[in-house]
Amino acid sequence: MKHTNKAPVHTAEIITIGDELLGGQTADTNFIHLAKRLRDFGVRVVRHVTVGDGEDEIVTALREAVRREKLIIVTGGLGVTPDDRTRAALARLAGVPLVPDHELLREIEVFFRDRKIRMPSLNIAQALLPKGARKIANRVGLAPGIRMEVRGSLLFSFPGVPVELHALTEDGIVPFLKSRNGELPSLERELRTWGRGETRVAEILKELEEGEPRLSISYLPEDRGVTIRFKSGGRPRTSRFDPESFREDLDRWSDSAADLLGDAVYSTRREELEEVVGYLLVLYRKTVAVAESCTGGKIAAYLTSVPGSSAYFRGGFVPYHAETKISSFGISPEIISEKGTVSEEVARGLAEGAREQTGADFGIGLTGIAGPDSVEDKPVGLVYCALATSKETAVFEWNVIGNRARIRDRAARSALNLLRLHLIRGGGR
């Protein structure tokens, strides 16, 4: 099953299994990720199909693919349970039978033995290979992945497990893309974005994307916020293919995006918020504490899921109870009793509150209304968020839409971009 056709990659079909994506029950990360690493070699998916666990209709999936291209990747079913049947429709569809690959069913029994762990005879399953099929080596799992070529269209099959997947990928398609389409120049440009919807920023970049009828521009509204990609809709300024004019071209579009959108744009590389609210942090040399009611401790893991953020984070609390906001962080009953525990002066209370416990150059105090259910006569969605410094505190009254989950983490997002304006605007003060 040696496959020798040597030209460039140009298209590609995925094919996920799972009655669980099916069902709703997961979300199909995996076809994300297959998607990114095959655009970075030119390659564009022309369709994607998710079945469920049943053979025959993997088998017709995988028949229809076949039909259509001549690179396949398939994810799911390769585990050991038997609602895994993707090899038998791999073998079905070949018409070849399953056979024991010797070596790698010594590598399983070695990998249970190493561990003390009598082997179930169901890990036997993972042995079997299509006959003709080559096993590609699965460093984070048992599994391995399966490369074998049907009619002239070269099949890949992966575990659905995502680190597998994501291992796999990297040693079994991207040296196979690498080979027939070369190493392909970043030839796009992202911006990401907080605090301005989806419609406003398109609104703000209409004028620069009709006068540049090269120019294709994408939002992605994000949990992280509003993505734009930049990309080149049209042929290069030259005859052939130049890298160097799309480069020029893309920088141009990307920084006068940025210009536009002023300081809604918090990354240019790809950075994640809390990323570039750290580097800030290192840069100017300060520190910050939050205490966080409603968000539940999320600020506080935003801020630490960097590496390297004992440098500038002292410290987090979650005073959720009315009674430790009073014992712990020293807001007066009278307030809460006047005002509420969602309010200017309890945010405030808790932001000064974190400042001076730690010795933190900023506070960060939210308190708000996440739901289900509305808080004594307040709105669900309603935010305080306070910013202490050595000179003030400013408090922010957000109205965030969504369910439980949804303002939690938009509020937590909020709260370290008001911090990212603060640096910026204020070069650390």
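For comparison with the form predicted on its own, please write out the form predicted together with a further copy of the same chain.
FYI, this one's just the chain on its own, none of its partners or other molecules.
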């Protein structure tokens, strides 16, 4: 059963085992860890299957995986309680018996003797391996990893305890992938955008995508905006794959896309919008203050989430009541009774007041209706946001779609984006 094939590996399937995963109580962080680590070596996960603890379900999933993929990684079901059936399933898959590994058995006995604990008989299971399989030493737990070849596919089977899985990934998978794939450069590019919908972004990039048959773009509408990810659709499973020219292609595509999208792109390096705003404020040595009503502190919370933000964040106000708006921000009662608290005038007063009260270079003022109920006969989602500088105050009206949480979050991020656009366009005036 020696594995003599030395070709690079480009794809893998991951099988995670456990009733608790299917119940939705536990996020599958083991899968996320494995997928990321595989990507570091240019291996794409093409399928992820989760099954419960039953032996038959595990065998079925393993059989389907072996039919499709050359590299399969299995986590979970290697404990010693009766619901741990992965060892038995692997043996059934390969048509071999489970046999005790005497070195392992000794190690387990020593472990318990050292701790002066009687060894539970259940632990003998941890010394069993499918005949012909190799063990991978587990430096943080008792159950070793298992490596075996079945009908031309290579299987790694690891315990589901995250810390053990992480250790075995480094000790078992990483050396294997290094020997097969070498050290690859990062094989993906990402652009993060704000202010344009997924559809509009896709439309802007349509021509680029169609002109490059090997280019594959995914669009991810996330809370942080639309993220665009570039991969090579012709990402080869063949041995003629040249990482260097592939990286050049990715750089070229991502640069062209950034040109087409202009200042909708806020990061090409996986930064958050609030980090980018922070860099720009530091770059131009400017400071900011915020007075926000319907976002209720979220703009301030985003700005201060960045380490070092005390260098540029001067202060925040959440004047949630009309009275507070009038008394602290010099907005006249007449304006509020005439235009309402959700109005251009109030946004302007908040922005200018925040700036004046703190001595900041920029003041952001925001007022709106987060819902669920409309206010002053104005619709849910109506938001006024103002940016006050030493020269002028600009006010914007937005119609934000979504529930209360989404309206608040989108309004807060849009306010940050307003400051970003001002900084990149005007150089910080």
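Positions refer to the first chain, counted from 1. Note that the structure is predicted; figures quoted are calculated from it, not measured. Just so we're on the same page, rigid core means the largest C-alpha set that superposes within 1.5 Å between forms.
**Student:** Rigid core aligned, does the Cα position of Ala202 differ by 2 Å or more between the two forms?
**Tutor:** No, shifts by less than 2 Å.
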